[in-house]
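Presented as structure tokens, the chain that follows is alone, the form predicted on its own.
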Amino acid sequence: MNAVELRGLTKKYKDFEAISGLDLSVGAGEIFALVGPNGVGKSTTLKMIATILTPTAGTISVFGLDTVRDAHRVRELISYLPEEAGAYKNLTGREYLRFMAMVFLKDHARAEAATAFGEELCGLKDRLKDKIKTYSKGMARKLLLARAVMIRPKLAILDEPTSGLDIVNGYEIRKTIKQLAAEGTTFIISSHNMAEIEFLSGRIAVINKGKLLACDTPAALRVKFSTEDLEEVFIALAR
């Protein structure tokens, strides 16, 4: 069974439509990349798999389940980073993360597992003890990511994952994704880097103005397209 898959996947807003038609499956313990320039659709599409949008037409189910239908089973076996995500600002690091394990978990002797691993999986330290409202945009991004993995959901879906890091902290954060994918989780990652897809991503998809235009492998994008790299590649396609 995939992990995910999408079948015609549509959604319209008014006479609008930002994606038209979209099939695609994604492996479980795969990660899996989404690109196309801004304002294509990719936010759009990853929302639906979360379960906060509902298409227009098609379907998406999630180890079997229907996002519409199952929406709640679905629900409990995911997690989901946006790209603009925010944390209680006033509450400390290490606040935040036990609240939010409690609300994923709800079993206390999980949750302060889950916890542990997201203290560890953000490198805050000492700085867990601070209001987020003191973090820098990194801190709050490796804080936000610790949370999105800390409950070894099935299936993540992060949208710019290492928006706003450093080089060293962006590249400790996909060593991370990489290793829990060994461990089992499916991803399904948005990015504008594509050093950072090329690194990540067994397969990519590139979608503009809400169509699918490839989905391969990153050696067999380079090969089709006579590129060395994928931003050759994305920009032969964005056009």
Given for the second form:
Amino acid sequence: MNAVELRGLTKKYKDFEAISGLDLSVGAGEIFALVGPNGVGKSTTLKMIATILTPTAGTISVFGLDTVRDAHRVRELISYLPEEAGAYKNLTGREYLRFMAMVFLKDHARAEAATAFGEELCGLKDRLKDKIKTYSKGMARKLLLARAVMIRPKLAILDEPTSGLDIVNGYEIRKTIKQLAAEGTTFIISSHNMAEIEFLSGRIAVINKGKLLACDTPAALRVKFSTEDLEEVFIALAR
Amino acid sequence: MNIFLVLFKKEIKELLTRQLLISIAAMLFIFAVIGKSVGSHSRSSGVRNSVVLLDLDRSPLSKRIAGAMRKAKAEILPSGAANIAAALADPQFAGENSFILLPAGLEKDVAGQKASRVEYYSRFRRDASGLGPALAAGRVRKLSTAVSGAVSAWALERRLPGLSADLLKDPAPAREFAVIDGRMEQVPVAQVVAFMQSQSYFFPMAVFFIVMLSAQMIMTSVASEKENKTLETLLSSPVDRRLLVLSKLAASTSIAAALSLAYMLGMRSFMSGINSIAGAGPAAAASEALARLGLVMTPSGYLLTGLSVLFCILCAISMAFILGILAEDVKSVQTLLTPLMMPLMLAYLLPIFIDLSTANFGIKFLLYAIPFTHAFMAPQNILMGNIQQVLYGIAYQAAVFAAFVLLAARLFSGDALLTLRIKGFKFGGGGR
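I have the form predicted on its own already, so could you send the form predicted together with the partner chain?
Starting with the chain above, the whole complex follows.
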């Protein structure tokens, strides 16, 4: 069974069609990248997979469950990290992880275990007892990423996971994603960083103006577009 | 160009936002509505200058007093009743609020150089509001001066032997009575008016600030969750969305309850402050008279007021919650408070200028449709024995609250939460 199946996925905002008949499949344990220029419907697609927006037409299934009909059950399998998401600034890092673990797992013992894993993943150590408002952007993003994966979801949906981070923080986050994928978590990520995409993902889907333009492995795309540079593939498709 | 002007122009451009212009336009609209309502109310009710005159003396002096009152622009409505109770109960004068009694033997008393007391009765209605009571107090003062002047002139013209200066200064001392809900007490009308105004001006002002504070609190909370995208995280979690709405409302309600409690405690100390002022020296009698008129807040009165204020805050919180959902970001909160501010200001200001007991149906409908009005008027209604109206008001507020909570829950379970947004009152789709 595929982790995610998109069939004829369409999303309209009044007269504007943000996504037009998107068909995609993501295998279990895969790191799948969704790329495209700004405003072409990547975030909308991720939000629909995360059950917080409903498709205008078409279907999405997550591990065989329909995201509209079985939204609640889908939410038990996924974790979503929005682009440029924030956290509750008056909570400490530890309180935030504990709160989110309880919200997602609803079981005290499991939540405690997830919190401990989250604390280890984010690597914030003593700073976890400080309020989030005192964190740098990189620290906050690492905390949020830890939050997204500490519950060991079957599917993690990460919108621009390393956006705005420095090289060291970005590298650490990419390493964590790779490690968790190896342990069985499926990832769908969107990013503008082609080097990151190439490093992380098994397959890439390029979308523009709400339509799927190409979907393949980085190597296959380079061959298809006769280039060594994935950015050139992107530019050729985005034009 | 001068660098100051460059900076000045930049500041003006930053300050003069669409949000500010909308707020100014809304404010102008509110004052236009109030002005128009007050104007039409005054035209329809007419300037009330009528006074029921119960002349038990039926002497040339009493006729002269009536003439002096007419000169003071009072419309005299003569009553043939045998006593004041009968005059007050006369259906012909059911709509009248000012009564003057000229006692039998008035002329004889003055001729015998004895001050004779003229009695002034002011009737306060249960649902009276606006400037009516204050005008009644002013009318009593004005007529009392006219009566004294007429009596002094009469005494001087007759060159009464041994006429004392004291008698000339105040030949017909006023005895003022307040009549509320069939109860009558001798008390200066100004004191009753001051007490009533403390209910209709200061308490609503306190509630106004609490409501604004609560509304701003929850709107900022929802808008900030949207802006920080913490809401998106919560929405993707396996938590029932109704639970998300309820937890937010419950938390705000707890704070609103604390605010309500603070309001009640503040009100108690305010009332005891007023009573302690009234209780000093000769005013103690007036304080007792106010109590006998029923103008005292009982524990159940405090409870009802607190409930009404609590539901008023709950209505504001539920409305603000929806407005917060529509807000694009925390900055939009200021603009989005305007739809809440408008009814709040109308509910606060209109009853100050308009007497609801005589207002037309349109104004009454507008005011009572605003759930905040019921809390603003609760203390006054309780003091005037209008308990039923307070209970109806609380029931109405509860219904409005329930309707808005249902709407909020509906918005929370659909796309609207992320896609419906207002920026300067312009609806648009969400980001892609």
